[in-house]
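First, one chain by itself in structure tokens, the form predicted alone.
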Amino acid sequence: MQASTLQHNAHPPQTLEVREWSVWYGQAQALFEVNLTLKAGECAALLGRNGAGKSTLIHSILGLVPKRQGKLSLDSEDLMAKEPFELARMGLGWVPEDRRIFSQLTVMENLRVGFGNTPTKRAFSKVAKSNFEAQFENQLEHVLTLFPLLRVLLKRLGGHLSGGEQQMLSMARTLMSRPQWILMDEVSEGVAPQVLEGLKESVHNLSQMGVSILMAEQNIGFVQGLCTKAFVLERGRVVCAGEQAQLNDPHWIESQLKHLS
């Protein structure tokens, strides 16, 4: 598969930074002074067993957890006061663990929701509507180049897709909004082994195109050869971090990630 060129923001931020990041659910603290940096084009893995804090970290970065403390910035721009929809407009995309596709909508309708509703009110001129549709078709073609399997499924209801197809649709729908940063939560979970390689290739192509990816994963095989670095979480803390060479070293994995095997 050849990587396509997705349309993104004209001047995307270069660094997503989390510093001394702590998160609470009510009175219970879930994350403890987490530090990580993600540069443009990097693909980083958040590794850890269930309950380690991977999903909490992603949700809190997106503003989906109310009680947070620390520093969150894009190129030194403070994001702490930003609402989730504002972060989305700034180029942060999210592929949730449970996919959250619309089962009663077709694949095409799901992708259109990801791009935005078609302007239909009289206030919109015919020219504006035409431009909107042209932009939609252009972005759709880019996304279908990354996920060619969806091209033959455009009329199928989301609820009638396999687990792997639903995961591809969830990722493709996120890409329709042209994000520059994508946070993925357990994208390999529940996906058949024969589908995983194609999914991995799509993520790789995204990274090659300059999209920054932070993915929470338990499947070490999925992130090997894909991610450029990894952060290992245990009980809400980053207990170790490694670069790509270490991530691909079985001895490092054996010593640092025993609890994930």
The other form holds:
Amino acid sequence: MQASTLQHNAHPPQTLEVREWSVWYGQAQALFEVNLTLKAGECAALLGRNGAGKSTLIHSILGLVPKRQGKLSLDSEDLMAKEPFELARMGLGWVPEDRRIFSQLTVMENLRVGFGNTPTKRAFSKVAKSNFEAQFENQLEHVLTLFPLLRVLLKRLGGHLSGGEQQMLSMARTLMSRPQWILMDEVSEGVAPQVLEGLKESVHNLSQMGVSILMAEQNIGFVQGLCTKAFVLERGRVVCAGEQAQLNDPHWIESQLKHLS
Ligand code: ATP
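Having seen the form predicted alone, I'd like the form predicted in complex with adenosine-5'-triphosphate now, please.
Starting with the chain above, the whole complex follows.
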């Protein structure tokens, strides 16, 4: 797959910045002045045990948690006032922890939902409809190249897929909207070990194509060899950040294990 097929414009943004980021659920503070930078093309891990704040960070970046303070920007563009759908249009994709597959829809239908609404109104000309269809087919082909297993499952209901297949569908559906930045929440969770390698390869290929990835994970083996840097969260704070060499260093990993339990 060509990197250019996933790009929205000729000058995609270069840096996603989270600065002095604090988040609350009601009176309870869940994140404390978190700083994080993700450059275009980077694949970063967000590590931490249960309740550390990984999902909260992802949800709050996407505007899904109302009480937030700090700075959030894509290059110089302030994202704080953007609605979740506007962020999606700007190229921010999300693979949620609970996958959110439409169980009564087929794999193909799930992928169509990810691509967007088919122009069915009369206002759309035949040409517009056929252009839309061609773009859909094109993107579908690219996504199926990344997740070849889904090709033979296109007619199967989402609810009849295994956990690993659902995870792939969840990622593939997100990719149908051609995001430049993807926030992934524990994609390896509940996936059978024999399927994990394939999933890891798909994420690796995606990263190689230039898509920027921030992945919340507890499975350190999954991010090793995949991510180029890591942030470790503990009780809502980034307690350390490591580069790829540290991620692949067993001593660094060992010292982080106390954070990951
Ligand atoms: P896990 O891997 O278990 O999902 P996590 O690192 O993603 O953990 P979060 O889910 O972000 O952690 O939770 C961070 C803190 O915020 C926890 O103390 C959690 O109880 C709290 N929290 C999360 N969601 C809510 C919510 N909707 N309302 C109130 N508190 C919440």
